[in-house]
Amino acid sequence: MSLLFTPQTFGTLTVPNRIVRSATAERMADDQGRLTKKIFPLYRRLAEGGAGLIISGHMYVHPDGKAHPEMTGIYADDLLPGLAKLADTIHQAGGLAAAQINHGGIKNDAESFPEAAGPSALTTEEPFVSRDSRALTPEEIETLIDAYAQAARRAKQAGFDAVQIHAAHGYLISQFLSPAANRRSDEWGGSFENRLRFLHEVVKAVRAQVGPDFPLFTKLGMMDGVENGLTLEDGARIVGALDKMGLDAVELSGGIGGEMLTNVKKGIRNEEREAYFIEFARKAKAVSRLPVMLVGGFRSRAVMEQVLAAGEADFISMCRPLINDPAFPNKLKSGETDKSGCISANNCWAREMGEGIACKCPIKA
């Protein structure tokens, strides 16, 4: 029996199939984070293409949290009209929309900000640090917790069906979780419990804004892949704590920066190289009852079905195949194809201002 196109629920949200469009930075906003008209056709095509749930590209929750040029903002109420239009575009095309909220921390945009700040003062001697940073003060930490909460409120107000808190890929929450990036000795660092505190407080503040029944989930980097970083065992401990925080699901990924572990791998040309974070999902399932969304190189229906049938994940997340062809889910469902045409060349990302994400490879490999 096929599971890929059966409904699945997390929290109060029922998703019509198991395919999730994983958050992908679109680079289709202006200098203030306001959406440009280029973004709406992109999301209309994604919704029409059949993905069960569409997660937006990450949106910065505070003015100093912008991670790169042309990033979408969700830090102020005057951004609501564009955000509402985005959610409405997805809904009109038959899709469900989740807003991913984020802060760059030490990875904020150097062109926009003279300094970077995160859990601790770090230098570029670290393989995952691109420029020197200072440590946030306790007062600044409290301000940023509220920034996440207000961003979630805006997402709900704009009409999104769910909010995803970004806690992966070396951004601010990931930095707090990582012993390599978080070297504080106060209540926000040091022990495992103290490194977990920032995420816990963000979730609590967000939940207070959106209410007990609004679907809320996280994208978690379960392993850093750098020396003295978050191990897979510690990542599993974090997963084990998530449902007690009031989250409804978790999407699993990895890599804080550097070359040892990356969340985007090239050259996925056979089934053996797909599902490259499958061990993360197995660890997560062993410690938590939360629905698991698994990202990491899915290209073939056979691999997706196998992972679902084995109970190793509840949803299959992907982004590059949907940049290559937004209609890939519908083509899988109809039997028109059983494998993505994405050749994992990583030619999707914008190289120039105004370009935005787009596949620059042939539709068929």
Ligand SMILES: Cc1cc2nc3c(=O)[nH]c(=O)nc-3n(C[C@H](O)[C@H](O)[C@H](O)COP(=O)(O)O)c2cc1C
Contents of the next structure:
Amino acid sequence: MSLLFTPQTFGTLTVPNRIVRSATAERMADDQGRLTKKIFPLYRRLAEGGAGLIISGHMYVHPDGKAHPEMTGIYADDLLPGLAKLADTIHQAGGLAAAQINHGGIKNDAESFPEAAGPSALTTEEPFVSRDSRALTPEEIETLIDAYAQAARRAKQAGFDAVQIHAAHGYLISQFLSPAANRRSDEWGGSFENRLRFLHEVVKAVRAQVGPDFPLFTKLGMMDGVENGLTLEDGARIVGALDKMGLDAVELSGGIGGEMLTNVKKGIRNEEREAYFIEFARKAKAVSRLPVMLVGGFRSRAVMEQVLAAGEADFISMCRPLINDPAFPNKLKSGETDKSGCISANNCWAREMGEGIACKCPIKA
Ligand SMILES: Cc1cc2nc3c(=O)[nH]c(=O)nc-3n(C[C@H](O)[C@H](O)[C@H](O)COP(=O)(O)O)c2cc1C
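For comparison with the form predicted alone, provide the form predicted together with the named molecule.
Whole complex next, starting from this chain.
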């Protein structure tokens, strides 16, 4: 039996099918993080294309948290009109919208900021660090927790159906979780519980702003892939703890940066290479009852159905296949295709200002 096009609920949100558009930074905002008009047709096509839930590209929750040029901002109320238009565009085209909220931490945009700050002072001697950084003060940490909470409040106010807290890919929350990046000896670092504290406090503060019934989930990096980093066992312990934090679902990914365990793997040429974080889902399912969204290398219907049928994940998340063809979900549904045209060459990143994400591979859908 096909599960891909059956509905599934997480929290109070019923998603009409199991396909999630994983957060994808669009690079379509101005230098203040305000959305430019280029972004709306992209999201209309995504919603018309049939993905059950559409997660926005990451949005910075505080002016200092911008991770790269043209990133979308959600750090101030005057950004609300553009954000509301984005949620509305998705709804008008029949889709459901989640806002992904994030802070770059030590990975903030070097062109915009003279300095970077995260849990600990780090240098570029670390394989996952691109520039020297300083440690945040306890007061700054409290300010940032509130920034996530206010950002989530804005997402709800703008009409988004859910909020996703970005806790993966080496950004601020992932930095706090990681023993390689977080070397603090105060209550925010050291033990497993202390490294988890920042995420936990963010979730509590966000929940207090959006209320008990608003769908709230996280994208969790379960494993760093660098020396002394978060191990898969640590990652599974975090998933176990998420259940009790009041989240409604978890999307699983991995990689803190550097080359060892990238979250955006290239060359997915056959089914064996698909679902490259499947082991993470198996570990997560063993310790948690939270609905699981799994991302990373899904390209063919057979693999998606197999993972759903085995109960290893409840949702299939995809990024690059939907850059390649936003209508891929509908084409799977109608039987027009069984496999994405995405060749996972990573030519979709914007290289120049004003370019935006787009599939630039020779084989297009
Ligand atoms: C152009 C591009 C932008 C991305 N932006 C984000 C982002 O804003 N937030 C995020 O959590 N992941 C981001 N990712 C990672 C994807 O969500 C996803 O985890 C990864 O691409 C693996 O899934 P895929 O094989 O379906 O592409 C991005 C990936 C690409 C290629």
